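Next up: just one chain, as structure tokens, the form predicted alone.
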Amino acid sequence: MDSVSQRPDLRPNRVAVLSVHTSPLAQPGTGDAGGMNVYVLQTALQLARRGTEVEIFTRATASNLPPVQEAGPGVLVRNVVAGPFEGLDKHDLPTQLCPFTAEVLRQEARHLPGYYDLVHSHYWLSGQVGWLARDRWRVPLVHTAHTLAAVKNAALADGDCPEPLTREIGEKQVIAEADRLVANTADEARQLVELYGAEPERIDVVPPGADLTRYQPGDKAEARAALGLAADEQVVAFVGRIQPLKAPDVLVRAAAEVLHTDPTHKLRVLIVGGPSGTGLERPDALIELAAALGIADRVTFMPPQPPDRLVLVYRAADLVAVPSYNESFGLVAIEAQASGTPVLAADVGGLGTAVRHGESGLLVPGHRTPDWAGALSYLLDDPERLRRMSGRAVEHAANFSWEHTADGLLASYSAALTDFRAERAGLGAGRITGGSNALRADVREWVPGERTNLEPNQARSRALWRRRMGARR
């Protein structure tokens, strides 16, 4: 097969995808598994259908996992042994990046040079591995952050632990080194520029999607019967990891206020997920909160559900709540709307894109209990409003599919490969003999409405130097 540099469309034949801290085959809703797992798997499947093979490298978390699993036609998941199988969360994983990276490099070394055309890393831990693989294999690196430490730390829930400085430093390094950055929304792209000094021209905004063939409207009564929920209650569902960042307590407190105001209200709160992150420190905290507020009999807990059951949760609910303190996008919001259920969400991060305020749901500024209780009552007390929103929710969600996401990723890959080929062809010795001044001519700091030549930041200079020296070797 021709090398990618000789193909006019510059589409990669094979991509190495790095997802160090969580496997795309893991069940979302517990541990560190969440929307990123869904994103990595679904985009890989779509890329493979377009002729780009994908190999996903992730850390093995069980001794009985095979070295390689086929996730679908053209998609392999490689379970890399790096550290103990259990007992590590993502905050412990920087200590295991060396063995993980070594195995990734060994896997490529078993093939002829040029086996992978491009590296796509997800989350900063993977980016640290990705930039070394990029340098070794002489291929471009595309990076998706999914969440950013500086953004999370600026909007912490009460009592939650801030992200460590080591993560923020690591993110800055990866953002400087990556050939292209994929942001979920324009808001995230702005954060990459303003908080991390990313170059705007190297950022591609590619919204995530949902499996629109699975998440579709269906019979509410059948869904409730399948889940054991009463037909005559108003159900508000929360789907996700139970931790302070996702803020399920905001929903429980708001529901308690609604029920205290009107004890006859047939309100049922459905919590679907498992403890994760700092939520593991007090795994029963939400159960205890519901009891303390006197609504334990109105709150139902369910474990994380596979997709064929999760769609029943969305269909059974009158409303899905996404009260997170930060979301880079919010896949649950799109999946719920695609299933015909309006969404009540916090007006943070990508949720402003995922939910069309006043049409497919409501966005609540902040996390004050009275505001959320008022929004719940506003929607639940007007069934006709909910019915109208249900139809508009489906229409809005139709704009977000994994097919669209894959198209956007391929465009980003093409840009990365084009720029990489140009650098290899045109940035040889003649361009680099000018030393540091030659580098400064290409390094610019962006401010809104203005482009000026300024001193380069150290990390970006190093990234440019690495790429150019790679072209000379």
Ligand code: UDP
Given for the second form:
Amino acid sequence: MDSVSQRPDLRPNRVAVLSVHTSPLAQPGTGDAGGMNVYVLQTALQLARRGTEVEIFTRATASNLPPVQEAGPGVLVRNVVAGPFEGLDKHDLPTQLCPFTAEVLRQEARHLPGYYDLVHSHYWLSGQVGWLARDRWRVPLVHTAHTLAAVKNAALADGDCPEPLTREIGEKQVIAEADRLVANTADEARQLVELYGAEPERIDVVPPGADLTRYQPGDKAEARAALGLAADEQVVAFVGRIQPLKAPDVLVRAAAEVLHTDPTHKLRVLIVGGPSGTGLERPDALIELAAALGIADRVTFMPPQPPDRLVLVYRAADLVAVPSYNESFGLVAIEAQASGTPVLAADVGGLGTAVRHGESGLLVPGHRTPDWAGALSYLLDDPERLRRMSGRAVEHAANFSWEHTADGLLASYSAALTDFRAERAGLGAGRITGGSNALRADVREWVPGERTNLEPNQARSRALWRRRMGARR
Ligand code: UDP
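Show the form predicted together with ligand UDP, please, the one above being the form predicted alone.
First the chain shown before, then all remaining chains and molecules of the complex.
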């Protein structure tokens, strides 16, 4: 077998990707399905194209799902039965982590030892599973948080529910256990260090991307005709999961102010997506808000759209608004720009990276209605400026592709495998039992308390290893 240890860049042959709470095959834009689903699927497809097979484990949410589905060449999705298929709230999922983990471990046990070279967990729930799999299989764990409770809670929308403390505790555990952490932006890396005590040298900043072959500029009139939108209106679109955190109400309020100031304005707000998270408690809240503000006839709602329709939404819009209270990156912002549409975004989190302020769109500090109404008018009232921004938006989005993201992940995997091997070579694996893999040849038994002759660059590994061992006692 061509093992990772024989490859100079330690590229894994096969990665177990964990996405417990949401399937990469689910339609994003409603419920728990959003950017993370797109990220997991697109990076898996790209990794497979580069010769690294991917098996994605996710919790089955329907009884008619087959145990395994092929998502593309070299990418399998394993639908793990753990708990009821439907109706399980995300906050109740921790109760199902044990059966989920058991099924993941059983799946691996059906193969020869060394089947997976690495585990990559997405979101903290998967991290909890990944750390056990890592110990059992003797492979490194790479973890991507996607969102962090401490960051979300620090920027809550008015009246929104905070993330529970149990999540923050779980995140801290996973961040301490993971061999490497992948952050979307330098800002997120800083949050991992400052709020969660992560070691900076274990973090890789890998920006997400967009499918640049799909999201490309196209004919606006054709797109509007296909979607049934009027040709002579100015369309501002919101695309994503409808919940207070994503703040589509900020756009609706700003639009109402623009329309109240100038009732002849040809503004139309297009909301694409379905209720999600705390938005599920009041699924009609946005419809009611538009009615209360007297602009119900200027707001169009569309259910979540698949990518081949979503590109038409981006092309049809003059502007895409991303008013979120928090956004670890904001894939919609990149997809819109790639399709030639400037973005008006809140100046939070990864949106500062996703949008080039004044060039490919505008970043608005805060969420005050007058500021958002002012920014809307500033952009919509100058079509020439919008046209210039459209060109720059395409240029800016070209920096973000899933190919680039997959290359970054492979570099992170390589670092994880290298460090893991060094740690094990220097310190042995006396405390860990279980399967074996290609790295095992480098391992010798470690007697607790034994003094080991470590190279200087292994000193950190040793401290880290000890800390982990101590943490488990
Ligand atoms: N999306 C979609 N159809 C929809 C709405 C959204 O496919 O109707 C996808 C969109 O293409 C994007 C993702 O959902 O890739 C949303 O990602 P983003 O990072 O903007 O937000 P998140 O859901 O992660 O908060």
